[in-house]
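Read the single chain below, which is given as structure tokens and is the form predicted alone.
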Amino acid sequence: MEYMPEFRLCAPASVDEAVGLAAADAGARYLSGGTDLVVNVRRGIERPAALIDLSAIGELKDIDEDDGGLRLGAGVVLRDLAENETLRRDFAAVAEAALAVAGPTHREYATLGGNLCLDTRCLFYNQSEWWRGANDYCLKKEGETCHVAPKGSFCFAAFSGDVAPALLVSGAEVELAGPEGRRRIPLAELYNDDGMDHLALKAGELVAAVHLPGAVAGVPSAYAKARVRGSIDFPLAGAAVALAMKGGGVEDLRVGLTAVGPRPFLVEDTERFADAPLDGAALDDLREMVRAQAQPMRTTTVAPWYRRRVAGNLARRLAAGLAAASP
């Protein structure tokens, strides 16, 4: 790790004040728990002129009922998400995903908004300054070549946040605040399929809250991930599944994936399982569908083919468990 560079630290008391500070300084970065950003600053990956500390803004820390669903402030720490009884009951995958992030000390500081805006990761990017310099840097930061795919011009750094896929299967929307005011968009629209530019935020925007719709409250859901070390590591592959059954057949099935590409995403074509029982053959079909759509690259020390197979197995196991528990 490098020494911390010099920067200005701002501590706004409101979202509007934070947005104003960001609008006045294009080199500023928002800071919440700092469990990812501060590490990148110390590695020389990020060199912000100023950090805008959001931790004193009360609005960002609230969990409120919202038209039968929930509004989760982006500054809510992951420990509180994991322990919230309403989330555990009505949006279980979200609570499970929050609990799966890193270790207990990280979850005391890491926030919902930070996990959603987590920088994409790669074996050739998340290194010290001297290591990256010795390898001529990379396409994502200061270099001209992607070491994962040297003949291409695309960055395959993977998004590795745990909470996003769980929110995707729950139909979440994000509330964004910026110089042009506030807007709400489906969570999927927050992400670009681009390892270098994976967030679709406008200049100066921040994630203020996440909205979970009441229409899907109580739909059984679950999250699981594979990682090298069970204590703190980012996922090699992660899957969230939401499953509603009716009359012995599938009413609605959603699968969200993380860590197998530059963005979290919902698996396509799960509608094919509608109105049919989720038996062994259907579960095998689901597993192969997930494997076909998961496209991990050599961004970790673990082989892409293994991560693809794991993603399929995780989705199958979760769906089978939810189906078995369905009345």
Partner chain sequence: MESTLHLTLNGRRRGDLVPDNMLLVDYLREVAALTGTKIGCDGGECGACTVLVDGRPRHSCLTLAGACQGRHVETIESLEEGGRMAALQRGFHEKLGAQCGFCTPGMIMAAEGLLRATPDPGTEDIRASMASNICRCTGYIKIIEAVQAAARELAP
Contents of the next structure:
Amino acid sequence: MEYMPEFRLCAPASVDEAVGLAAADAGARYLSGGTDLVVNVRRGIERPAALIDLSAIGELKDIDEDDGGLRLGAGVVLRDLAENETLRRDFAAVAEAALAVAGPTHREYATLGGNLCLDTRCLFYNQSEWWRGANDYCLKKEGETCHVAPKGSFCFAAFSGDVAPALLVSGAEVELAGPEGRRRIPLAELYNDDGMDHLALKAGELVAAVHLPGAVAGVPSAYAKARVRGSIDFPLAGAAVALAMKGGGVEDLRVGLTAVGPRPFLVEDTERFADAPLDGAALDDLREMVRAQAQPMRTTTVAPWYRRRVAGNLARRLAAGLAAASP
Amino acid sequence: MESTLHLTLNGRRRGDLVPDNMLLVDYLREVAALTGTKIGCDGGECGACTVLVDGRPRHSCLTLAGACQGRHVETIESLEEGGRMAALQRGFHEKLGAQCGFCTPGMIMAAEGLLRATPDPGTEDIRASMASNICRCTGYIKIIEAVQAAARELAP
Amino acid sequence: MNRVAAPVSSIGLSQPLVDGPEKVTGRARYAADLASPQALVGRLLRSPVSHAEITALDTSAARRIPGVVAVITGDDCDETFGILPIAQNEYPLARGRVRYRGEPLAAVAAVDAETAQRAIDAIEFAYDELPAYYTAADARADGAVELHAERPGNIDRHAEFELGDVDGGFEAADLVREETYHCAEICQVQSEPHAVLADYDAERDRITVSPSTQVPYYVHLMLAKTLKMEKSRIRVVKPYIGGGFGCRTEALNVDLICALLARAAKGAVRIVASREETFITHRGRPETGLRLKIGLKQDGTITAVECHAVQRGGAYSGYGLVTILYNGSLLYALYDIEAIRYEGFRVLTNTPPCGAMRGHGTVNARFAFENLLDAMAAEMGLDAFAVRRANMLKAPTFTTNDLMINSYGLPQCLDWVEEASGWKERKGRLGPNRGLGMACSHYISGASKPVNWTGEPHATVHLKVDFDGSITLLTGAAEIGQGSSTVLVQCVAEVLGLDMSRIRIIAADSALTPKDNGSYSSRVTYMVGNAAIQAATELKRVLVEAAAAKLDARPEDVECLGEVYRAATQDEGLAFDEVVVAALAETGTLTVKGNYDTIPESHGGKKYRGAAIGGSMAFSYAAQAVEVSVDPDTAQITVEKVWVAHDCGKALNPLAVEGQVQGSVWMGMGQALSEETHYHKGLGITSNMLDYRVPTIVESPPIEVKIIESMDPHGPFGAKEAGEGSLSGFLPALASAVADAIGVRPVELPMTPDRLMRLMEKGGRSG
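Pass me the form predicted together with its partner chain as well; I've looked at the form predicted alone already.
In what comes next, the whole complex appears, and the chain from above leads the way.
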């Protein structure tokens, strides 16, 4: 029998009911697929008083056409996301990113919302209670020191979801539901640049859906991740690129990165590629730009040096591929 | 906290008083005494605990038993037909897809999920669908052959 | 009834495993599955510090928690354990001092996991910290605190020898090159985490223990020692075992602690280790630094070798001295090399103890050797196959260090691999970022002199035949997934000409089966297989005599056709069941025995200290070619294909041999590409299956296997080792292929993308 901390399990039938349950218990956590949260509960990293299981809420599982774009329920499992024909056609990077998450069995029940709300990861954090105790815990949880950068007071734990960068380059917004009702914010605003507190959710809020704008539908995009194994591994670095070309020049180039810092983010300053062809020199510039903005720390066994360089290489390769494929 | 869990387990309906914090794998092994489902890691890393929930593969070590209310759960023990090995089991046996056998129940349930969706999988389908399951003995070659042999046996 | 029967053959034919149906149906019971409704849950308190004097361990609060039945500490067992009688320096629960993070300090038996954990949390541990050493260099530094008083300088073992004219050899060489290599520590990560069920019978003062072990007999010995119980009061029953690969070739602390807890609790206790605890229990392959020098002539012959090795052994000896000795002595026996100078240090450090992982002692040295040989061949413009062929042994022979070789199929292995891989046409011509490489390897078929040897036969098999006509094969050999039970049934069936289904096997229950040393160093097929053949031959003799008496014929005129025994002149004959009835009429239930002993010539001479290490009745040989592609953007290596030829003497079960060879090559791939343990101040930071990266099915290549049969004169039906020899060749073959693909040659393991990218960009070694 596996050791498990005590908690209550609730299974609301609607988003409103879920939000009400959360409002009533500050120690409650939302549970979706559980591929991340249950591991952390088993390790004693999370000690929720209650888990609010969202898997019975039908509303969260729908994929709908939405003003030329798509509304993706947060409870859609990654397998369905990866196989959705509209998504594959209009927002290819999102489908590719969904397919790149963990392994096939994980994707059968891990959800879109779960992947967006993934806890940040670090070698000194994703360990058992015994391990963390023996190491005096860490800044992110229960401790005073960051073992990655012992002199600082910043947590470098890396956000390691694959889907977020693909959604970022697709201009996605997230629909949040909370005690104060619903609101829609750009996905980028869901994240803080802080490994300890990377989600800008208010108390009791959950991600209900993701909106992909019709204006971006059909813009060629792609996602790639670096990892040691061909499956299961979190990204060591992940890059999504969306590229619209017009008349042989760049109309719009966006690059989203993951796993190279506490939050997924859009690479800044890509506007400067506009109107010029994406030739070898421009691609090299793009690679260096990505490398400069990616700031991974030693949160994995693989050297940060590598993660920064490979992030640039992946972005360059994806952009080159999209450019070559554009008419 | 505990509550009564009603589910269909290997085709039989049952109800059990189950603690809220109980994992499905512990429910299967300790409450239902179905020890075919294995625990090989500390959570979602090896696939030995793979079962089918509503026909799809799932890690029973990351699934709360209480989250299976009203669902259909199938384990390795459900596959035999009339006391004889099912095609997948025969494939794993005859092609030596199982050496030590510890990953095998999870491996077979992942393959069962695959074959229900893709009755005639190619090598790459098998690789793609069984990539949450770690085997330490075989190098996977004979596992691929085992699944292909089963698919052939099941082909109409 | 048709009595015109013919003997059934089972040897040389692919046979599914005799215990396969249980494994594929979920009926197989591993230690965590054994029914024991009353068993208490055992949990361990593990040291949070690397190196410290224990000043207090207060369990009083833990004992007061309702539901806690027993709490034990180092005070409850003052006996050490260990696989080698001269290096037993480990207590089941630490006494006086802890030497690595995670070392067990105390154990609790309670009614459930929650209660047990609460009790663990309630134990107060006070200590005075000592300096801790996480690298071999730090532990060997001047003034370092000694982990064990009897091991000065933290040297667990210093091994050295010099055979032949090494300096002369280097002088005679046309090219001498020296290189250093670094191999990260790796772990077995067998599928099943450690588990054990111990049931103490307080009424009779007896105990039954079912551990997840490869060596029930060695566990039995250590249970007797640590429990201070007569061996006769202990029963060890091996359940199904979810792999081992060497980490279970010695009694583990969890086995012993569980038994101590069960006795303290006066009942049944089960310990199921987490994956993290299984990593901490470790016994993997040590981190090894090697400096290797080879002298080569332009005709490809190797003139001299010098090897210097340092292994970070961990906090206790375990198998350590064997590992450091094998590392040197098994530089021999693959090629015809005369002159070798070797110096090796096994160092004690404040990390979990290493052990005897698959390919024990040979793998890292072989990586270095083949890698350097390949680089030198390339430098001299010599073909990799030609260089190997210039150094072939000629069996039968004894090596310079007295290893006995009677069969040697390496030339045939080379021929097949060269042909199958298209080497001549394709090597160096695969285009950018794609390459082909090759290497050779070998391994022993069991150690001729086992540890703990008291002179008894190396293997004993019993066959029981009773009124029902069934044959029960009783062996202590531990089936752990490698197919040993199947091969033993095959041996017996073959001798008797019977279908395998006539034979049942009971493996490794000390109350029923003859003692066996266990499943390690690839000894079972060779030694127990020979014992099984002898037992079956004896049974056949008894049955033939009984048939002869019944048929009124002379025994030598009786023909055994498996299901029918008949005298030469008769048509009708007797059915097997009738022969059994006739045989039993004389003696009642029949039990016959077969023994096997190695021959003294195989024990190794006394030319240097430790020469007997590596002595074996036979060596397997393997050659393999590996094709890779390297992604220039990610520095990711993809293994596209492997061709491996393995000389196992005779493939008793070709299906199982293929499975073993594929598994070996693939495990070598894991070490080469992605597997390594990391520690943070002695805390295992990769003690899970996400950060310790065992390859998935996605990146696992097709492995084409060719079985070469050199027919070993002493092997069972000519067989020898199949489950280890082809592992170590993969690593240097991969390095060779990478060098072919991208022009830089990895000398560090594993070849992870960050290491390879640094090598690609800087041309040097990674930091």
